[in-house]
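As a starting point, one isolated chain is supplied in C-alpha cells, in the form predicted on its own.
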Amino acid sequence: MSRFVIVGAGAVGSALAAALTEQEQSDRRQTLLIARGRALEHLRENPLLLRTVTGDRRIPLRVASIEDATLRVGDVLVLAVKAQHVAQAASDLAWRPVFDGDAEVGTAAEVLPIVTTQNGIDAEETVARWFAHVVATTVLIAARYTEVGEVRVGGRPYLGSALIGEPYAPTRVTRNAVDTVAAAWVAAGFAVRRTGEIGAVKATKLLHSVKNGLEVLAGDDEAKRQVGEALEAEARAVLEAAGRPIADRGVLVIDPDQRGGDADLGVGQGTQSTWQSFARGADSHEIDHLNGEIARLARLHRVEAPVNTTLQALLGAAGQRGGGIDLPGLDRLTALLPAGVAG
C-alpha cells in the first residue's frame, strides 16, 4: 500500500493530511505526517481539529518526526514545510533508506518523488541539489494554523485547490506522481489542474505572494493597496529582466465558483501565511523567498527593487525582534511610491 508522507505541519501540511486521512478507507493510501515539536507531541495525543464551513471534525493522524519514520517503495514525499525550511528538511530527508519489504533499494533522493507546494519560485531549485524526481505544486487554499492541534480552512466548495506540473525533464517517477497526487487530492475535496508551465505559473502566484507582508503591518488600506500595486509591478519587473516566464493570472483560478474566505473561521484576506508566522511570533518566515527573491533577481540582473527589498528589511528587522501585528513601516514604503501617487 503506497502513501503520502507530509512533511509539515503547518496550515497546508495539516489540512492536506487531514484531507487524505479522510479519504483512506475509500482510496486505500495511507498518509504519515511528518512533524516536530509542539506539533509532534500534541499530535501523537490527540486528533487534529479541522474547522471547515461544512463543520468541525476530529482526526486522528499518523504522525511521526522525521528519525522515525521508515520510508518505503511507492511514497510520494510531500514538502508542506515554508519557503525558508525547504533545504533543511530536504537534506534531512535526502540520504534516508528507501525499503521494499525487508531490502533496502535506495535512498530517497534517488528513489522517491518529492512535492513541491512553497509559495515563490525557489523551493524547486533547492531541492534539485539532492532529488532526482521533482514535481512541483503551486497550492490555493484559505487555511489558518495559529494554534496548536487546530487548522481552520475557509474554501468551498473546494478545501482548497492545486496546479501540479513537472519543473524539470520528467521521468517515470514524476509522471506517476503527478497522476497520483491528481487523483488523491481531488477524492479529498481539492480541485486540482495539470500544468505544462508550472514554473510560470509559481511566477504569477508570487506577485500575489509579495503582498503578503504588508498584512502585518498598521496603516490605512489604501496606503497599502498603492503599495501593493508597487510591490507587484516592480516584481513583475524584475522577473522580465531576469527572464523568467510569468503566466496570465487567469490561469490561478481552476473553478470561478471556489471562495476561499470565511469571516466565521477568521480565515481570509489579511490573515494568509506570512501574517499567520508574525501572529504566532514565529523565529521564521518565508519573506526572505518572496520579497526577498525579487531583491535577490534584481541584484544578478543589475535592476532596482526599493519597494521589495525595503518591505524585507522592514520585516526581517521585525522578525528578530519577536514579530507580532499592527507593526510600524508603512510610511517608509509610501515614500518610495512615485510622486502624485502616495496620499
Ligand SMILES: NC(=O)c1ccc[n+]([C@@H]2O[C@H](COP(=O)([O-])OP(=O)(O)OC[C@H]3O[C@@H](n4cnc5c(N)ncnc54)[C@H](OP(=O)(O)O)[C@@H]3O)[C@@H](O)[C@H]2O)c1
Given for the second form:
Amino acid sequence: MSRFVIVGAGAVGSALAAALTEQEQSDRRQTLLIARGRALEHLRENPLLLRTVTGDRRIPLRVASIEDATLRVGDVLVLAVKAQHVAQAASDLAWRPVFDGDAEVGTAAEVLPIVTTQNGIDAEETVARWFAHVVATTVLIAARYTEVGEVRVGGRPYLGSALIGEPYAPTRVTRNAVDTVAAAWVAAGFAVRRTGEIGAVKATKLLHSVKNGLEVLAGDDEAKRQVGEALEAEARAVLEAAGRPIADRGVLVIDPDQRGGDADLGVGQGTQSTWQSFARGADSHEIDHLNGEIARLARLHRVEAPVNTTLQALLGAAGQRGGGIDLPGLDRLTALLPAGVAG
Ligand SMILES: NC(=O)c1ccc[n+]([C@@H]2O[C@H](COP(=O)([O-])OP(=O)(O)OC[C@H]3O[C@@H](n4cnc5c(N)ncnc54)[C@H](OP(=O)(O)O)[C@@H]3O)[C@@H](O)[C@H]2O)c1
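Could the form predicted together with the ligand be shown next, to go alongside the form predicted on its own?
The complete assembly is shown below, putting the previous chain first.
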C-alpha cells in the first residue's frame, strides 16, 4: 500500500496531510508530513488544529524531518514547499535511499514519483534536474498558515481542487502516481481532474498568481484592480512571446459550485499565500517565482515587463526589510498605467 510523504508543513502541506490522515482508517494508506523548525517541534508533541467551514478538529500527524524519514518503495513524494524552497528540498531528498523491506533498491530520485504543488511554472523543471518521475498539480485551495500548529481551509463543498498531469514523458511510475493521487485526494475531500496539458494549466494559474503580491500593498481596491489587469495582460504577452501554451481560464473551474474563501476563517482573496508569507514576516517569499518568472522570461525573449518587474522589486526590497503588510509603493505601479487610468 502506498504512502504519501508530504514535504512542507505549511498551508497546503498541512491541509493535505490532515485530510489524508483523517481518511487513513478507510483506505489504510499512511501519510508522513516532513516538517522543519518550530513546526516540526510543535507537531511532534501536539495535534494539528484544522479549521474548516464544517468546524475545528485536532488531528495527530506523523511527522519527521527529511533526515529522519525512511523512504520506502511505493511512497509518493508530494512537494508542498514554496517555489523558492523547491531546489533545496528536491536535492535533499534526491539521493536518500529507498527500501523494500530491509533491502535498498535505489534512490528517491530514481525510484519514487514526486508530485509538485507549486504556483508558478518552474517547480517541475527544477525537480527534473534530479527526479526521473515527475507529476505536476495545480492546487486551488484557500488555505492559511499564519500560526504554527494551525491551518485554516475555506473550501466548500470540497476542501480544495487540483488538476493533475504528467509534464514530461509518462513512465509507469508517473502513471501509477497519478492514479494514486487522484483516488486518495478525492477520498480526502478534494475535487480532482486529470489533464493532458498541465504545463498550460499552470501558465493559466500564473496569470492569476502574478497579482498575489498586490495584497501586501496599501491602497484602494480600484487602483489594485487596474494594476492587477496590467500585471495579467503583461504576463500573458510575455508567456506568449516565450512560446508557452496557456489554457483557457475555464480549465481552473473543476466544479462550478466550489467556493474557496471564507470570511469568518479569514481565508481567500486578500490573504493568499504571498500575503501569508509577508504577514508571518517570513524571511523569504515566492514573488521571484511569480512576477520574477515573468521578468526572467521577458529578458530571455527580449520583451519588456515593467509592471511585473516593478512589483517584484518593491516586494523583494520589502521582504529584505522583514516583510509586513499594508506596505507603501502602489503609486509606483499606478504610475506605469496608461495616462488616465487609476490616477
Ligand atoms: N496557501 C494557499 O492557499 C495556496 C493555494 C494554492 C497554491 N499554493 C501554492 O502551494 C505552494 C505551497 O504554499 P503554502 O502556502 O503551503 O506555503 P507555506 O505555508 O509557506 O508552507 C511551506 C512550508 O514548507 C516548509 N519547508 C520549506 N522547505 C522545507 C524543507 N526543506 N523541509 C521541510 N519543510 C520545508 C516551510 O517551512 P518554514 O516555515 O520553516 O520555511 C513551510 O512550513 C506554493 O507554491 C503556493 O503558491 C498555496
